[in-house]
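Starting off, we have a lone chain in the form predicted on its own, written out as structure tokens.
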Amino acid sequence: MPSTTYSFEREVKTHKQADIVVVGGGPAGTAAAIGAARRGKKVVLLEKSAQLGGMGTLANVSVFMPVGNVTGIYREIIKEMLAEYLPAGHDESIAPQYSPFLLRQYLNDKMKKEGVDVFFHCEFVGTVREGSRIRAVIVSTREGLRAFEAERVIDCTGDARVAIDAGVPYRTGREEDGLTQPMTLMFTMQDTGKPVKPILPEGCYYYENVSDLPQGRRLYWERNGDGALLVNMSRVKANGADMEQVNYAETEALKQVFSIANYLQRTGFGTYAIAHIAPQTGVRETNQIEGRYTLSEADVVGGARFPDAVAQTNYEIDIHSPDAQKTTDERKVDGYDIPYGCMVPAASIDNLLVAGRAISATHVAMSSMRVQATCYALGQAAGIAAAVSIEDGVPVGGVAIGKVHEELKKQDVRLLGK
């Protein structure tokens, strides 16, 4: 490996100033932007791709996992885009399959209505720190490097990219060896109503039996009566935050997709053809920050409750084997709180919050809190907390949680038992 390192210095002009800059436009990022904007703050949302929605659109993970509640911004999405699935109460569970294309359009429209300033094709490069604060974030754009200044920054990159660059301690994967849950490339097949000739491109695999499949199981959804089959059956051992491993995963996962489709066409889905393959392989787990509190397996299993709760879920412990074995550790849980302290870095950075799957959590706990609906909840709370911290002139770690809870309630969030 080359050992040369370079010092790269460049003057970067500021493109925009805002009260709050949110980096990453996935579920946590979009919800954080909305939550802050509804508090009257000027919000900029920076997204590295051409679309909002994170894994739900970019990776076609187009089914919301059941989390035991439908509340806040997540509830709005269901009400406005998937009204037929909207439950009467906030304390119910749904698992709707949706169109990633419609969600992409919905989120674009939602941001305009909420007054959020979205910038696409803005890949995070680094932070500019002044003492215990982040003064600006630097992104790579179509016009080169640009700076965005803010009073508060919310890291919703999924990989804790902003936090790590700013010096926040972190860890990767499971505690004993750093291995992360494997990656999966999602795809859809469409019922054509007539027999389809199976295709198996050169270099792909011939799967004869269920035991040959990458996950050793058949896992798919066909819930909307429109002949669209959403398939989650590939599995690649790789860390989604490691460039060499991602290079391998993207090519290996695509081979598996064609191989799985061929298998399905031979085993019950003879009239189905591939309709869409996600443009990138989905990532379940990469980095977790060290926060003021770390959500643990005991918290998840024991149904922990916290006075600074900002999100709740009963989604199961769901660990796809980090060794890429054909096993999945699935354990039912009854429901638990996720405290605000999981989003506040333990390091002394006064104006940074982290929301989404990169919050402070152990490997096992993260496997339960990582799904989209919970990330929407965490993001909404982070956006509100950042806004409150500006108003009160306090660091994000010093926010009065009572004020956050009041605003969450105004934004139609229901925390059960609170």
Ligand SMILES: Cc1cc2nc3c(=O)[nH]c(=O)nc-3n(C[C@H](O)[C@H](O)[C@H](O)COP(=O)(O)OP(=O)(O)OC[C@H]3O[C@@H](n4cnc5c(N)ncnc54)[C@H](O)[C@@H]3O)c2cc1C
Given for the second form:
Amino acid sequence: MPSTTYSFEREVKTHKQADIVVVGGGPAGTAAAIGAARRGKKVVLLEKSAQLGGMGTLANVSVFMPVGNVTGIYREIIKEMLAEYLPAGHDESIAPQYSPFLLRQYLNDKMKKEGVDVFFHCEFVGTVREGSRIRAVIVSTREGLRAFEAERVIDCTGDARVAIDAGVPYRTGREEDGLTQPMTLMFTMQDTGKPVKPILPEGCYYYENVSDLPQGRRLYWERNGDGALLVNMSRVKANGADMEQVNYAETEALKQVFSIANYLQRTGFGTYAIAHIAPQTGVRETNQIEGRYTLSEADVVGGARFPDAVAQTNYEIDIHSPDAQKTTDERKVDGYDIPYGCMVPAASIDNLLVAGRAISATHVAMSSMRVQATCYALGQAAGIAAAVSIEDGVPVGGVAIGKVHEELKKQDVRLLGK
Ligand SMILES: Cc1cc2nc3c(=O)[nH]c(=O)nc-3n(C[C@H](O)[C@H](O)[C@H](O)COP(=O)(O)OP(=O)(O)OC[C@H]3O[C@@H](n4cnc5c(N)ncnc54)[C@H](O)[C@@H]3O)c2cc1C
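Given the form predicted on its own above, produce the structure of the same protein in the form predicted together with the named molecule.
Below is the entire complex, every chain and molecule, led by the chain shown above.
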């Protein structure tokens, strides 16, 4: 391996100044942007791909796992895009499937209505620090490197990219060995109404039995009776934040997709053809920041409650084997709070919050909090907290949680028992 390192310096033009810059437009990032914009802040949202929605669109996850409540921005999405699933109360569970294409369009439109300035094809590159704060983020754009200046930055990259660059300590995957949950390339098959000739491209696998499949099981959803089959059956042992492992995962997962489709066509879905393969292999788990509080397995199992709760969930512990085994560790939980401290980096950076799947949580706790609805909830709270911290002229770690709760309520978030 070459061991040369370079120091790299450039003059970079500022493209925009905002009150709050959100990096990453997944569930956490879109909700953070909306939460802050509704508090009257000028918000820029930077996304490295061409679409909002994160894994929900880019990786075609397209199922909302049940979290025990339908509240806040998540509730609005259901109401506006999937009205037939909207429960009467905030404390009910649903698990609807949706079209990733419709969510993509919906979120574009939503950002426009909320006055959020979205920049696509803008990949975060680095932070410019000034003492204990981030002054600007440097982004790779279609026009080259550009700076975006902000009073507050919210890292919603899922991989804690901004936080890591700013020097926030972090850990990756399982505590004992750093292994993460595997990656999965989601795809959709469509019923054509007539027999389809199964194809198996060169280099792919012939799966004979269920036990030969990458997960050792059939896992798919037959969407709403419209002849579409959403398939979550590939599995690749890889860390989605590791360049070399991602290279392997993207090619291996695609081979598995063709192989699984071939298997399904031979075992009950003889009239189905591949209709869509997600643009990228889905990433379940990478880096977790070290935050002021770390959510633990004991919190999840024991139903922990916190005075600074910003999100609640009862989604199960759900660990796809990090060891390349064909097993999934699924354990029901009754419900617990996620405190604000999980989004506040332990390192003294006054103006950075981290929302979404990269918050401070152990491997097991993360497996439960990682689903989309919870990430929307965390994002909304982070956007509000960042806005409040600007108004009060305090570091993000010094925000009055009462004010965050008040604004969450105004934005139609209901936290049980609060
Ligand atoms: C295969 C799979 C199946 C899943 N199944 C379900 C399910 O059934 N139901 C459910 O609710 N959840 C499911 N999940 C979990 C859920 O989809 C994710 O945990 C959730 O989307 C995380 O939200 P997030 O906003 O934290 O991050 P992400 O969704 O990962 O979004 C991060 C965003 O940041 C952007 N980004 C990353 N780096 C940069 C950068 N350097 N610069 C700019 N932008 C950047 C990305 O492009 C992306 O848009 C699944 C996940 C996977 C991978």
